[in-house]
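This document opens with one chain alone, in structure tokens, the form predicted on its own.
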Amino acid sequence: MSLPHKFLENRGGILYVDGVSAIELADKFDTPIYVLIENRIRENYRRLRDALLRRYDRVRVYYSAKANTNLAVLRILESEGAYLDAVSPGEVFLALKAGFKPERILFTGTSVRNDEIRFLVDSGVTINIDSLSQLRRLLSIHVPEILSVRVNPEVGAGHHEHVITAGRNSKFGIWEADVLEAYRIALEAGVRRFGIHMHIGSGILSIEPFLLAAEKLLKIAGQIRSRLGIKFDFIDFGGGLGVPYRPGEKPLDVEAFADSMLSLFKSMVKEYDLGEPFFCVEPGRYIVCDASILLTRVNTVKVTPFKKFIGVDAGFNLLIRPAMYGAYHHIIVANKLDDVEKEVYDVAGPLCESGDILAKDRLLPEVHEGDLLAILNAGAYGFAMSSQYNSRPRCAEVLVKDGRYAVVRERENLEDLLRGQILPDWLKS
């Protein structure tokens, strides 16, 4: 069997993650459970960081937190140099426990309340404006040295509709007419240094909507800098760099995103006399998404005369996006990779939701009551979207690298739906 990775390893049927055997995990461990792979998340970042260095020696990568906040993930991540995108309080707060510094945090929310606005300007992050209400709630609290502005820059991308986050239905960003009235408010309050900023959407495996929007931006930059003087510290481009979820899929050509973006950008700043602005972007699911696997175990074979179905111990409440957007993930029998694929099953979690499907369709080796499944590519959008839905408790994370494991979240147990409920005195015996 073919594996996406160097460190999902077949040894003898069996599914290793570099080095552990996903037994030994599922057996002392329990299941369900996430298994994050320490390696394959400093390749991933360090894959999209140097291809865009041998092309400009003034790049950030800010990694988009909200695709998985485990704070280990978060602080392999600050060892590595990248900075950080924020969209929630939540998110800043994590990421100075895991010992980024403010200034390598950008804030960039929406619907943002004013005790939020007081809490980013006490931590002392950088802060990029969604809407004309939020910078002049903003000014009015504090003026920061500071600020960028997030531009819709009227495409979007992506791979399923509530992932478009740019374009005439995005609730995100400042429409174009308004831009140039936000950075002259903000030079008018009293900021000294600015950025811009966009984001299209997730999940792009292509090029071509990147440079539609960034052309976009950096023409909105060039007019800026015309008619209100003002030169940017950053530009930043987004998040949104796809990976392939299935089988024969082709990833992103990192080596041409790098040098077609980059060409672009070097060449606009120019024409549009720019200064010397860091070049960024704001990956998530690229760095993260093949950096972890969740473990399942087979607790029911169901056949009727029209299915047969796998019931697992995690369902929705654990991976929400086949059920959400209708993601595919690959899923594979972590204790027979070397049995021949011959039938075929529908994956069920244990919810009681007839939407709480994991995969239609699969074609998997004959699968029995206690084998071990592995869904591949769960590191996005995979614990961070989970739930207690059906009062189940959260999995737990465990962080592999080089043969050696630790827990990094603990599992929870039934006291923990409890926490934070209290019983108002007329109900109580």
Ligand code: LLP
Given for the second form:
Amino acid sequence: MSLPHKFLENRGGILYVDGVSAIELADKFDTPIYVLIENRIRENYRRLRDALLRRYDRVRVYYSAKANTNLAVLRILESEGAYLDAVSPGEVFLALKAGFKPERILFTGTSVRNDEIRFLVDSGVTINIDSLSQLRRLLSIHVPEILSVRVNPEVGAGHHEHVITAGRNSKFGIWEADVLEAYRIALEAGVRRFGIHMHIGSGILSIEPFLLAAEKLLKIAGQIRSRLGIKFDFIDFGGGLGVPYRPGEKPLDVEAFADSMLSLFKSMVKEYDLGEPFFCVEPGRYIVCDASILLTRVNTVKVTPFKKFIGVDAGFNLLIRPAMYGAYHHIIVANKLDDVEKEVYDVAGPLCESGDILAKDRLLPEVHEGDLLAILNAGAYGFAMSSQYNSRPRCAEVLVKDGRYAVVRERENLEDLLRGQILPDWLKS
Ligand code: LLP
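Given the form predicted on its own, state the structure of the form predicted together with the ligand.
First the chain shown before, then all remaining chains and molecules of the complex.
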């Protein structure tokens, strides 16, 4: 049984998470529970930042908060000096609470309301506009000192159709034909400093799509430079850096990514005389995905004439990726790491939907009621996409570091299901 990184260890058949027994955590805090690994978050962030910084000294890594907005995660990345990519006023609010200075926050929304624009302006964050309509509405409220434009570079990629965010069918970004117009309007209104941005999709394990799209973005930046005289404070190539979910799957080569992206960047910035822009990326998954596991207890083992099901206490209420994208999450039996894998099971959640299956046809050790499963790579878009579906309170989150641990989000209780609900007079007896 090989474990994906050094913070997950097999000690005598038991899973340890940065020095803490998974069984101890499950017994102490109950299941289901997300376990976050602080040291791995820092390591992932630094690996990427350093690979870029070794090749260019004006680099910014914006953590894409949507992957995981736990306040502790945001604090960790703030303390690393990260910047932050926010997509909603809620994410801006949380990032500010975590200590990010507004200047370090870039807001990239789509279909943004006027009251949200006002909130962003009042917060002092940098706004990355997604449509001409949003730009005009922003300028009628406030003319910012600095502004960025999200471009659709016409090249999209991603692990599933739902997460491809550029190209013909995408609702995101401004098409080339309108980009010049966007900068012209902003310039005429008095905006003085500019960024340019793209984000092509999520879960991308090869470098080619990034390069193709980056080349297109830099060409567009060159046109804006030559037609409008604009130089850029920053050029943001978005997130999307993938991570392996299956054992044996090859990780994205981050050194090769940094090498090819930065040589393209440096040569085109020079060719088009774009100034001395910051090179920016905004990864979410890459930083937090393998820094968290979801621990879930086995309630039932059910054998039918066709299948063996393991019924656990977490379902798509807590991890929707398998149901929503058919995503693979590796599962191990945290209290049986040394046992021979000899049975094939489907791992099913407690929700009343046939789609509530976390894993299909998995080879695992023989599993019994009370065993503890660990669902790996649960740190990105796990808790962040959770819900109270089937009226199941959301689970707790615990952070571990060097053998220590602390609860960083309490488990919800039944009372939380009532929160905000009001019966009208005529239904009160
Ligand atoms: N920047 C922008 C503008 C984005 O829309 C996203 C993700 C990111 C950065 C970060 O992408 P990442 O580095 O994490 O791939 N729920 C899906 C992923 C949706 C991603 C949406 N946008 C999943 O679970 O696979």
